[in-house]
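First comes one chain, alone, set out as structure tokens in the form predicted alone.
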Amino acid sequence: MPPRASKRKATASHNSSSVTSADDSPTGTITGLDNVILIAPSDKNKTKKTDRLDTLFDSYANCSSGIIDPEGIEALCSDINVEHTDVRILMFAWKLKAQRQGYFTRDEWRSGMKALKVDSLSKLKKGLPELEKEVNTPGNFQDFYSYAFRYCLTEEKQKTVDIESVCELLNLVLGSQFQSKVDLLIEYLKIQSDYKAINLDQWMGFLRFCKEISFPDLENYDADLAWPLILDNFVDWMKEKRS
């Protein structure tokens, strides 16, 4: 972090006759107001808040890597009494805009915590319900849902997520809203053999299906529309299951 500028008290008068120039000063220095550095109270408060965030970050960061790793995240979860598999931790990662699954950088931590307006564990714990409300607004949930998939892309140039992980993720992010649909979709994904992994387009199709299609009759599902083929297959499986 850049060194903090010192605050010096201005002693010179606003009268220009009291300002000594470099030529007039015995030491050859300027003693006027131009070189006085003042720190506004708001800047000082921001600096203190950043210091608190950094201190908190350092208490969970790996000493050698300088970032919070999976072990540090588990310690954080323990301290705020939330399971590391809780969907709110994924929401927290979304708020931090964390780029790598299971890791938080200092910059991600600073920006995310500031966006949450928290700088302590107690405030973070109290702020989780508000974060949950924020995520579940229509304007944010689709972005969060997309982020949840991208967060699972742990390898460079990886484009798909394996079926087992997708099933766990579906239950985590959609289970509370669309449990009956999600349960059947997961059942189908586990028994089908055509797909070993799911891409982002298919993943986003699952959300659209849960939001738009009547269930369990599936009356408004039109296979001629732009649905991923895997959902056509799922609907066929559902109809066979019913009959």
The other form holds:
Amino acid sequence: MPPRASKRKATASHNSSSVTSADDSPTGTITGLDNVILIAPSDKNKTKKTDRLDTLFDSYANCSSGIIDPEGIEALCSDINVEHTDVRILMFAWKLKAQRQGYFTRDEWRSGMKALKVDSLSKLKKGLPELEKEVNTPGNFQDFYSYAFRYCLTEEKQKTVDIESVCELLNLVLGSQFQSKVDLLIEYLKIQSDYKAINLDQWMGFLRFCKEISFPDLENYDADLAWPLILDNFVDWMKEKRS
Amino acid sequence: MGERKTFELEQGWEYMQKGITKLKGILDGSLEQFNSEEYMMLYTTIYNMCTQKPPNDYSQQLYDKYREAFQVLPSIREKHNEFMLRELVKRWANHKIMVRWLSRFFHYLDRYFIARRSLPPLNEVGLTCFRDLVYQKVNSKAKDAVLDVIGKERDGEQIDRALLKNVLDIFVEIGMSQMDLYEDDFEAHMLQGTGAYYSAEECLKRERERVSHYLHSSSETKLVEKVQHELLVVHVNQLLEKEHSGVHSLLRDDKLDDLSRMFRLYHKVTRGLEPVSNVFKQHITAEGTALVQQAEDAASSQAANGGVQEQVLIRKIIELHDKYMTYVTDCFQNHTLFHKAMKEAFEIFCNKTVAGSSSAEQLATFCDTILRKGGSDKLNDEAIEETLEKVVKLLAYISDKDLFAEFYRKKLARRLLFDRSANDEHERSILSKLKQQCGGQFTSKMEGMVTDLQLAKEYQSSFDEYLGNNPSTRPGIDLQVSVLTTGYWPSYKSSDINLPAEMARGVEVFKEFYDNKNKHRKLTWIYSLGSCHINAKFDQKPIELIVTTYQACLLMLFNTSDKLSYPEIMTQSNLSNDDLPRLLHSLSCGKYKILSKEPNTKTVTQNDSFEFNHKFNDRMRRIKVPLPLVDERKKVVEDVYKDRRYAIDAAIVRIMKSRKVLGYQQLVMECVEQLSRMFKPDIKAIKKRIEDLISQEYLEREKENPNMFRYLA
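Having seen the form predicted alone, the form predicted together with its partner chain:
Shown next: the complete complex, the earlier chain at its head.
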């Protein structure tokens, strides 16, 4: 059986050159527009890797848009057996520096996966605990925490996130570290009516609050300092609750 | 003259002794008396015994016997305190009587024997006897008893001042017109005792009184000095705060002289004035707060009785201010501490709300009353000016000055538009006073309003001229239009009422006229502020009704229909449920029933229908049908709070722009200071504005220090 001319998808890669060459099939037909990537032997592994990454990317990406969309992410999640609402997916997005919630571009995918030093699903799955540890280092956590909020700003010029989502996000991101504090904070956020949405400054305030203020006495809280007003109100509410 | 018997000493003395015994008996209460015969005999006996030839000249012996005659019972020594004093006084009194009588009996001795021998006279002898026999022994006890009694009086007990006086007289008299005994034995101890007992200004007076009542006058100066020393140096605070004395009572009883004196005293002591000024401040605060409470009580009882709240409080506060300012200038010599105390006191109670109305609103209403026609008929121009001055001074103590400005502006608008202002000069005068106190920005809009109205008058004249020159344009009604500059005046709601044809025509004509003159300006018609004179032909006689434009529009509907239902009226007039009930009520359920309502209930509902009331009549030919005002308070407060948000924003941005980086607390402090001229910003409000500005990316929080902010250009 004559070997079939293998179709290769066109890729644009900045460190490759493309040369048109004849297919070495015995029938000897030149199938014109096929591009073959000719790379020097030393970059062979790299090519392979990028190749693999691309393949992986392609398997989840939307054909028409060329990026992984929410459906694709869900598929990816089920493949690695992690809930798509799991915080580790968020961490993954952070590692990818994904700009848009629910979407991964090829560049993001490539640089992120490379940074994780993984190129397959199984490796990705195995690398998750490592990722978690990395995120939880003091240096990174603040950045991750801030990222988590900004990730939710899906609309153009959106500056705030609604209370419901904020509560979920708080739980997701801070729940493991500061469960009891987060529970109380969420309780308050749900019943208060001063704010219908939270901005980044307030969001960052929550983290600072959980880190610095002693619970449940709140002794070292000083309302004369520049804490966001919503936290002043939270503290008042806590004190009232206690008495 | 018969031959004189020669009296032997014993004989004669025996006779004398009887007399003396009788005398003592009398002193002890017996009812016997000496008659002149007995007296003569006693006297003659002595005389004889002294004029007998030696060796029967018994002068010396008699002198000695005289002395012996004074035996004072020792019972005094056994008694104590007041009882002792009484006994002492009694004995002394008795003694004096005895001395007097015996001296009379023995008078002859006084005449010759004593002089010849340079001996102390009988009187003196008598007193000396008392002194030696009694006084020396009991004076210290007496002194203690007296001081004790004085102490009781200082503590507020009633004492027998007469008794004390008598006792002290003893001290004086025994000294025999030399004050030594009094001074040494009594006064010195008393002064010491006074020092130990601290006293206040009130007590100072009492001590003075005491002096006049029973102490010897020479004690006064020394006493006062001693007390003052205690006042000044030792017990300042206790003095001032003592319940029934001290600064507080002086203030309460309006004792200006005493206050002046107190000021002078304490002025010499370092920081001595501080406690005094504190009491001053507390006192004023208490009085002011009481006034506020009174007003609150009066308002709630009036409300219960359906009365209208009167403007008494402001007047009373002004009076209070005048009163205590006098104190500061007269008693306290204009000292800064007292100015400050007064200011702080007024700031405390001048910012309280009474019956839902803030002090800012009250003050504005007060001004309105004065400036309105008929508001201050009883006062002449000068008095009005004075009152306006005082009002402006009071404004300095009110923290919500912007609220005052807004209420004032709203009421000014009504005065100007409805031609209710009494006197243009006064209007301008108070504005210039406000400008001086609060700055140009405060009054710029109001000044604009006053000017607008003058311009409006000019416009009106040229409009009239225009109509005169163009008869075809005449709308058939007299029309007066006031053109107002939007920025200066409060914002008014303008609804789209359907004007009756005549009015609509008038509006058109004016619009044409105005557009010709001002091509680039747009007119927005506010019919809600207009008023109208409308002739109503009732059965009995025609009456001119003065109503608002809206009321007039509704009435005109009845030119074409006899009876209209509420919904019909609503459609035809194009007014909403917000305005219509109120308007119809004023025409059908108020004092003057121009329209009859069916059913004839007291409130207007959507099921009612209305008819023109032909039968209406009034003795006057022209009546004003009032339309009750909508309570603007809520809106004013809302508007002011909104403006405050902008003001706070502007202040924050201004500060951050110049400082670039600033700590939170510093920022808040500077903000409050900048805004304090107009209002006292709420710290939470400032915090919220900062957060909003962060959201809008005017500011950001410093990464390293979350309490620090940076200006983002």
